[in-house]
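Below you'll find only one chain, the form predicted alone, shown as C-alpha cells.
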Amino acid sequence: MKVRMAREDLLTALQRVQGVVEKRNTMPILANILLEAKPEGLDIVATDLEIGMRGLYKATVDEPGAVTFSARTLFDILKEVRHSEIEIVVGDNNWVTVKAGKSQFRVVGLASKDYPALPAIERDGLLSIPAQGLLQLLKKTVFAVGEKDTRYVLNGLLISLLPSGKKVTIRLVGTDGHRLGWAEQEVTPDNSAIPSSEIKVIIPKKAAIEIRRLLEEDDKEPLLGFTKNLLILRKSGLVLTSRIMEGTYPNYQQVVPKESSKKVTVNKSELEGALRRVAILSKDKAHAVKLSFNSEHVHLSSKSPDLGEAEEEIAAQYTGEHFSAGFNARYFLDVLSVIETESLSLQMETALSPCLIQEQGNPTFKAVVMPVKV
C-alpha cells in the first residue's frame, strides 16, 4: 500500500476518530484505525465495537492496500509535522512508514484482516434532518445523561421519532435521576423516509457526543436512520453507526411537573452568576445552595461549617406565597448553560418537588432539577 494525502485532510480525519477509538486497551487493535487505500481514495475506519465511523477522503493512491495502526501515534505525528503532503507506505510485516517532507517515521502496524468489520449500511430509509436543529437538541439534553450510572439505561440518550402526517417530531431526553433535559423539534422530511409508527431507541452517551461533534463542523444536512439494533448517521461522506442500548427507559413524563401557580421569572445571567458565587462556599458533596422566593427577589445562600457562608439577592417576578428550596448548584448550572433566552421561568409545587425550568417563549425545551435538603 502506498498513498499520498494532504496533511490537513488527514488531520481532520484523525481528529474525527479520536473520540471513537477504544482507550481502555481491552483489545489492542481497537486503539488502531483501519486505512484502506482504494482507487477512489482513502477509507479511514475506527470502532470500539459500540460506535463505528467510516469516511472516504481524497488521496492519491499509488498502490492499493490496507493496514491498521495506532490512531494516537498518527495523530501526534500530524500535529507536529508541517509539510503539506503526507505519504504513507506499508512494508513487510505491516510496518508503516509515514513521510512528511524530511521527516520520516516507522510505526508498528497490524494486519487489516484482524480489524472488526463495520456493519453494512443501506442508503434507503434515512430521515433528512436540519443539522443545526439536531445539534441544538443534543446540546440541550446530553448534559443530563448519566455517567457510569448503576441504572444502565440512564447512561444513554433516548431518541424518539413521533410521526404525524407529513411531519415527524424528533424528541431527545436525557436524565441521570438528578436532572433531566427534554428537547424536541418538528421536521418535514421526504415522505418516503417518514416512519409508519413511533420509534424509540436509547444510544450511548459517547455516541451522542460524537454526533454532536460532527454536526458542529458545518451546516450540511445529516441523514438519520435506525435498524433493529443500530443508529445510522450519514453526513459529508461520513457514516457513523452506534449500537442501540437494550432496556426500558424510565417514564420521564411522570417526572416533569405540570404548569404550577408557583412560577418565578428571573434573568438567566443574573441567576447563573449568583449561583456560581454563592456555591463557592458550598463545597460539600451536594453543592447545596438554598433559593428563597418572594414577590420581587430570589435570595440565594449557602453555608458550610468548614468554609463559612455566602448570600446574594437577584431581582425576580413572582406572585405566589413565599417559599424556599435547596438545589445542587452544579446540576442547576448545567441546565442554565444550555438556556439561550435572556429570561427563564422556574416552577415547583413544594420545597421538595421537582423544579421545572423553561426558556421564555420556548415550549419545546424542558429541564428538571430535583431539590436537595438544606
Given for the second form:
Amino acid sequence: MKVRMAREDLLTALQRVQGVVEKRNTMPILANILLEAKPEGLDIVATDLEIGMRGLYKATVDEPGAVTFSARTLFDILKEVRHSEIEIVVGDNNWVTVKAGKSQFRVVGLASKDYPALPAIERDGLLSIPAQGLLQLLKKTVFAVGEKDTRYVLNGLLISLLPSGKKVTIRLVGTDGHRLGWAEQEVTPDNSAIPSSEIKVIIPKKAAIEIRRLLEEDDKEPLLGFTKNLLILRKSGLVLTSRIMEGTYPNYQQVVPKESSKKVTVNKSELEGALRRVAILSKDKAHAVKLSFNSEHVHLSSKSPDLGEAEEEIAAQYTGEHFSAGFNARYFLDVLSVIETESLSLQMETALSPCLIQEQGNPTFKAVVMPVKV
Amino acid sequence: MHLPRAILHVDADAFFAACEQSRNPALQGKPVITGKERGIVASMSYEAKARGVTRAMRLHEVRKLCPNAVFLPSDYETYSLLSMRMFAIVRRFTPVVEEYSIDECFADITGMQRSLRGSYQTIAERIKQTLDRELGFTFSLGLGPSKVIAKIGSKWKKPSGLTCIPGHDIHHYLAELPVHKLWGIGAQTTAYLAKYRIFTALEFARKSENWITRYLTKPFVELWQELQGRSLLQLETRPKESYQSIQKFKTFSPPSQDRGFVFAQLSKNIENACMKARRYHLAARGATCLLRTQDFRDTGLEVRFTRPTAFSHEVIRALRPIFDEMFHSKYSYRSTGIVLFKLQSDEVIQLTLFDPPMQIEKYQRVYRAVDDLRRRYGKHTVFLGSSFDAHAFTQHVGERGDAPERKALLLKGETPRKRLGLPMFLGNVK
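Instead of the form predicted alone shown above, give the structure for the form predicted together with the partner chain, please.
So here's everything in the complex, that chain up top.
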C-alpha cells in the first residue's frame, strides 16, 4: 500500500475517530484504525465494536492495500509535523512508514484482516430521512442521559420517528431517572422515506455524543437511517453506525407533567446566575437549593450546617399561591445551559412532583427535573 | 504567648484479654487468648506474650507454644462497655478526650495543674491509678507536649508504665526509637526514608523543615512538627458523626459451597451495614460485594444505586445479580463482605421519575419501626428472610462456635446482658 494525502485531511479524519477508538485496553486492536487504500481514495475505519465510523478521504493512491495501526501514534505524529503532504507506505511484516517532509516514522502495524469487521449494513429495510436540526435535538437531550446506571437502558438516548401523513416527527428523549430532556422536530422527507409505522430505538450515550460532534463540524445535511439493530448516519462521505441497545425504554410520557396551574415565568440568565451563586453554600452531594415562589419573585436559598447560608431573590411572574420546593442545583443548571430563549417557564403541582421547564413559546422542548425532599 | 501543651496518651495493656481476666479472677495469671471464633489470636495476656504468642497467630500454633493457654471467644459487648468506662474515668479529669480506638485515648490536660492540684506528672499518675483500680487491669500512659510524643511515651514502658517526656528530653527518646515505630510511618515510608539514610526517629526529626516538605507529603510534615514538640494535631473530641464508607465483613465456618447459605451471610452483612448507615443518617450511592474463598481468593464487584439508599432490601436486590455472577459452586467460601460507599446525608432525598412517588416515605416508616424494635429488643430481633439461614445456624460450627460463657447456660428469664459482670461497676453506662 502506498498513499499520499494532505495533512489537513488526514488530521480531520483522525480527530473524528479519536472518540470512537477504545481507550480502555479491553482488546488492544480496538486502539487501532484501519486504513484501506482504494482507487477512489483512502478509507479510514475505527470501531469499538459498538460504534463504527468509516470515512472516504481524498488521497493519491499509488498502490492499493490495507493496514491497521495505532490511531494515537498517527494522531500524535500529525499534531507535531508541519509538512503539508503525508505519505504512508506499508512494507514487509506490516511495518508502516509515515513520511512528512524530512521526518520519517516507522510504526508497527498489523494485517488488516485482524481488524474487526464493521457490521454490514443491510440494504433492505434501510430508511433514510433528512435530519437537519438533529444537532439541536441532541444538545437538548444528551445532558440528561444516565451514566453507568444500573438500569441499563437509561444509559442510552431514545430516538423515535413518528410518521403522520407526509411528515415525520423526530423525537429524542434522554433521562437518568432524576431529570429528563425531550426535544422534537418535524421533517418532510420524500414519500419513500416515510416509515410505515412508529420507529423507536435506543442508542448508547457515546454514539449520541459522537453524532453530535460530527454534526458540529459543519451544517451539511445528514441522513439518518435504521435497520433492525443498527443506527446509520451518513454525512459528507462519512458513515457512522451504532448498535441499537436492547430493552424497553421507561414510559417517559407518563412522567412529564401536563400544563399546570402553578406556572412561573423567569428570566433565564437571572435564574442561572442566582442558582450558581446560591449553590455555593449547598456543598452537600445533593447540591440542594430551595426555590420559593411568590407573586412577584422567586426566592432562592441554601444552607449547609458546616458552611453557612445563602439567599437571593429574582423577579418572576407568578399568579398561584405561595409554595416552595428543593432542587439539585446541578440538574437545574444543566437544563438552563441548553435553553436558548431569554425567558422560561417552570411548572409543578406540588413540592414533591416533577417540575416541567420549557422555553418561552417553544412547545417542542420539555425538560423535567425531580425535586429533592429537604 | 504560646503555652506548651500537655497531652496524655492512655493505652490499655492487652485490652481484650485484660477485660476477660478482670471479670473472671480464675483467669488471673494465666495465659489468656481471645479470638477463638476467628481461629487466630485477637489479643493475648502478658502471660501468653511472655511465651512467644503474637497477634494473628493461628490457634493450633499457640497450642504448641503454650499448651495451657485459655482460649476465649471475643465478647465485644463487654469490651465496649469497659472501654466506655475507661473514657468516662479519663473525662473526670479533663473534658478534652479523644476516643482514638476501643482501648486508646488522648487527653489534653494543659493548664489543669491548679484545678487538679498537682503537676502534670501527678495528674497522669492519678489518672493511671484510678484506671488500674477501678477497671481491675493495667494501663500504660505517656505524657508529652504533642500527640505523637505522648504516644511514644505510652509505648515506652509496657505494661503498666507511665513515661513523661518533657520538651527538652524528646531527643533522648527519639535517638533510641527506630523510625518505623513512629505513628503513621509504615513499611513503604520506612523503606523510602532508608534511601536517605534515616533509620531512627531522631534522624528523621533532625532533618530540616525544607527537606521534609520537599521529600514528603503533608501528614509527615505534621508528624515532623509534632516531633519537635509543637502540638499540631488537634484532639477530636466529638464522637464520629460521619463516615466515608461503611464495611461489614464476617467469616463463618465451616466454609460453604451452598449458594443460599453464602448469600444469607452476605444479606446479614448488608442488613448490619445498612443499619449502621441509618443510625448515622447516611445513604449510600453504591456498594461493593466481596467474597472470600477457603483458599483466600477474593473477588469483588461494584454496583451503583439508582438513588442513595440505606434500605437493606434495596441493596440486597441490587447486589443479587452481581453475587450470582461472582459465586461459583465449585469453590468453598469462608467469608462475605459489603462496603457501602459514596455516603451522603439521608436528609436530602433526590426524588425519582420512575419510582412510585410515596415509596420512599413508606420504606422510611418501615425501617424506622425496624430500627426501633432492634434498639429495644436486640440487634437481630427482626431481619429479612434472605438473611434467615445466617441466623438459623451459628456463625461457626464446632469449637470455634462457642459463645462467651455469659451467653450460655442462662437461667430462665435471664438475658446475657445481665451477666456482663463489670468489675466495681457503680454508675450508669450510657
